[in-house]
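Below, in structure tokens: the form predicted on its own, a single chain.
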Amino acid sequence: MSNEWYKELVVYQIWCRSFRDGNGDGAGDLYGVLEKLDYIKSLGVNAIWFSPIYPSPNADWGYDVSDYKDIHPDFGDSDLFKQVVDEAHKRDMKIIMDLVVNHTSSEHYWFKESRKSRDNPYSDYYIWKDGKNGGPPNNWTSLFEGGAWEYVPERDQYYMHAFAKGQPDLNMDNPKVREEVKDIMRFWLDMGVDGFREDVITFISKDPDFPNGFPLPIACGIEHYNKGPNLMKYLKEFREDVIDKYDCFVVAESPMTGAKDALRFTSGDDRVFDMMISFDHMNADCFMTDTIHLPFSLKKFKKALGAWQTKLYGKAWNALYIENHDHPRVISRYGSEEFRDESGKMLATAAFLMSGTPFIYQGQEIGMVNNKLDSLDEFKDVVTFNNERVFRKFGVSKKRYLKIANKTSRENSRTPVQWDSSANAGFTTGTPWFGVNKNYRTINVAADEADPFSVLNYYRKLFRLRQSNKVFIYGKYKEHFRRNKKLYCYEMTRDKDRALIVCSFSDKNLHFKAPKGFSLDEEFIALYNYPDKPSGDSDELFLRPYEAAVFLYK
């Protein structure tokens, strides 16, 4: 099947529990999605990616799946989901599911059976090992919740969990497990789904010797359970047996994968993925994880984006994003809450006018920012609580950690979408499952709809520009002024078309001089993020805080 259409998608990610509550029980659901399909379409979006909406006990808010072939009752049922798929297709929008097959929930039938004994049909569906010297099989730690091994008396063995205790890792070396995965994929594709975002998919093959790992406080042993020896074999099997037989596409989440390594997975006709989600540019204000916060470095941000643009160009395809369910809000990270409108628009300009497929996250299009909770008791995420334990070991007080969590927790992206200024931001008529950001009376969809210069309407303009000028989709990227710590400037070139994208990352006024060969005359300005055009002449601009301007030469 030829699936090249994925290159011209604009994907909108829905984290369903916080998107829109259509039945008044306090949790977002598919009724709410159905109600807002026209709104999503109006953004210039032509695909929706659902974070997991399968049944789950929510140890990791849906990323612990207890049934791969059903819909969580909080969200609706299979018939309602099929209605969403059909209605999206009527609007020429694709639907992408989250495929979570590195692990299941500990409440999944397979695991409940597997833990009973060593000699039942599901015994080796998971990774079970004998202990050593009265303790776990090795020194590996999980990414979410303590050590990577949990003891089960019924088997007198330990099961591995790279994430939370309630997320036991599947044993992908078992051919029966791989057949289960293929069956799951076919089930949803046959229903009409158009592809998958594959969660931590490069973790599915482990080092068969299970040696001790390098002693790190977080993720000790990850070098042995990421990109294991059979990874490509299994991925090719999934691709050849399922994906290549459908008109669909797959995008992979792969922590700790650089641009050069990504080519191994995404280039050529025998590629195993169509795209990979890069983490590199999301480390511009942190070390390895969002929680270890550092000052934002524009040079680091530009270097990461530039590496993926240049190394993949003509060989593979990029996934473009700056927000999702696993990160704090990007305006609060890389922009400015003081200049929220300006920096929100500027960040979109910087990220989405280069080659690749844009992925935007719910609420990003109205410039939602981080939440500020008053107590750690208000948080709900296993990662927040695990990070607290780690920080407390290093002597960080509870009060200090609350400030860290408010700044760095991924729960900042999981507050309910702010639809209007009514109670609960118009998200629900009930009691919201998670606190609504207190700024909802001024930051909401209704307010943005009424303002022609809003962040929302800017996103619409930006995606119209992108879709009507293929230089922004297929063009070749070249960066200017790489060493500049306040300015991001790059050009895109395709045949005779050229574009120049100019973005200020400063809260002060900046002077910008055009690169050689470019004119800044007003006639070439195609997009700008202030109500009025930037001032200057053919050679220079005087940029206001977080100003962005796009010049198009045809």
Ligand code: NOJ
Contents of the next structure:
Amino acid sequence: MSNEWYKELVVYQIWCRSFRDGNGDGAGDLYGVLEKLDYIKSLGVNAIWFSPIYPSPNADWGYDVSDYKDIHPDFGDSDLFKQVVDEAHKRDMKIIMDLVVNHTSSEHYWFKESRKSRDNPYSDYYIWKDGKNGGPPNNWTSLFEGGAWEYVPERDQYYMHAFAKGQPDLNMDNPKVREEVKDIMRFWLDMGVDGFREDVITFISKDPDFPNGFPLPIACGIEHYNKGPNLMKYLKEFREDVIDKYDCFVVAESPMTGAKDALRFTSGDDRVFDMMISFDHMNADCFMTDTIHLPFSLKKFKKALGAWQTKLYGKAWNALYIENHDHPRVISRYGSEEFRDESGKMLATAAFLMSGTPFIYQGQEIGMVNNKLDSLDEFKDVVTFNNERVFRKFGVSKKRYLKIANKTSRENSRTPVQWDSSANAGFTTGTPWFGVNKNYRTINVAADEADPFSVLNYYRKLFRLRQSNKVFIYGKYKEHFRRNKKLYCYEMTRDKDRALIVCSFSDKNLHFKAPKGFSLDEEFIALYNYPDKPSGDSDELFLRPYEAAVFLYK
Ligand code: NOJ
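Please could you give me the other form, the form predicted in complex with this ligand, since above is the form predicted on its own?
Following is the full complex, with the preceding chain placed first.
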């Protein structure tokens, strides 16, 4: 079945708990989503990806699923979800669910049964091992919560968890577990959803020898369970038995995936995903993880994006994004809070006019920025807590860690969406589950709606431009001035159409000279991020801080 339509999607990611509270209990929900479907559509978006909205005890805010076939009561119920799907479809918007099957919640029925004995229908659903020398089976550490093994006296064995203790890894080597996964997929596809974002899907096959890993305080052993020996076999099974039978698509999340891996999984005979989420360009201001912060390097950013654009061109498909629920807000990272408006628009221009499917994250469209909490007690995420433990071990004080968390934690992107300047940013009439960013009186949807030059209205223009000129969606990417540390300039070409994208990453004025063969004449300007056009002539521009301009030649 051809599902090529995914190439022309613009996806809006909803992290439901913070999106919009429709029933006044302080948590975002599907009533809120229903209310805002027209708003989402108005952005030029034609698909919604829901981060997990299934029942969950929230060890990892929904990424620990305790029932794969229901909706979390905080968000509504299955009937309400079905209504959201139908209403989205009426508006020509697709719905994508998060499929979290590397692990379940420890509260899932399968796990509750599995932990009871070594001999029951679910005993092999998870990864259980005997201890070694009075301790765990090997030296692996989890990504989220200390060691990767937890002892269970009933079985006198350890279970493995790559993430939090409440997220036991499923044993995908067990064919029954794979059948369960397929059953879950069919359940949602039959209900009418249009695809999946598959969570850490490349972790599902582990090295059967479970050898010790390279000693690291976090994620030790990852080399033995990321892209393991049976990964391709299991993914092909999912693809052939389910995905290929529906008009749907799959975007895979896979940490530590380069463009080469993406080619392996998304092209040719072994194509098991339609696209993969790249992490490379999200490491332009850190080492491996956001928490190990470094100064932003535009060169790293350009190199990563360029590699994916050029290596995948004509063979595979890109997923484009610069924000999601796992990272701090991008303006605070790669742009400038001082030039919030300009840098927010510029970053969108840099990221979303190249080939691939754009994914934007709630609040990004109004230029939301990082949060500033006054105390560590206000944080709510297992990752923040784990990093605190690790940093404290290395002698970092609480005060210092608060600063680090305020800058680098993914909770920065999980504050409620700022709808207007009324109490709690119009997010809820109750007490918000997580404090609203204090800047909501100036940064909110209502203010942006009223301003034709707002970040919100810029996103609308940008997606309109992109959707009406296929050169941006399918074009061939070529970078100019690669070594420039403050300028990102690339061209897109398709048949006779050409576009030039010029983005300043500087907080100062910047002189720009056109690459050979390009005219910067006003008549070619298709988009610009200041209220007035950039100044210059056909050969050069005098760019203001974070200025962006797009030239289109048809
Ligand atoms: C990736 C998800 O995006 C993240 O939020 C989650 O914590 C981990 N996978 C574990 O499921």
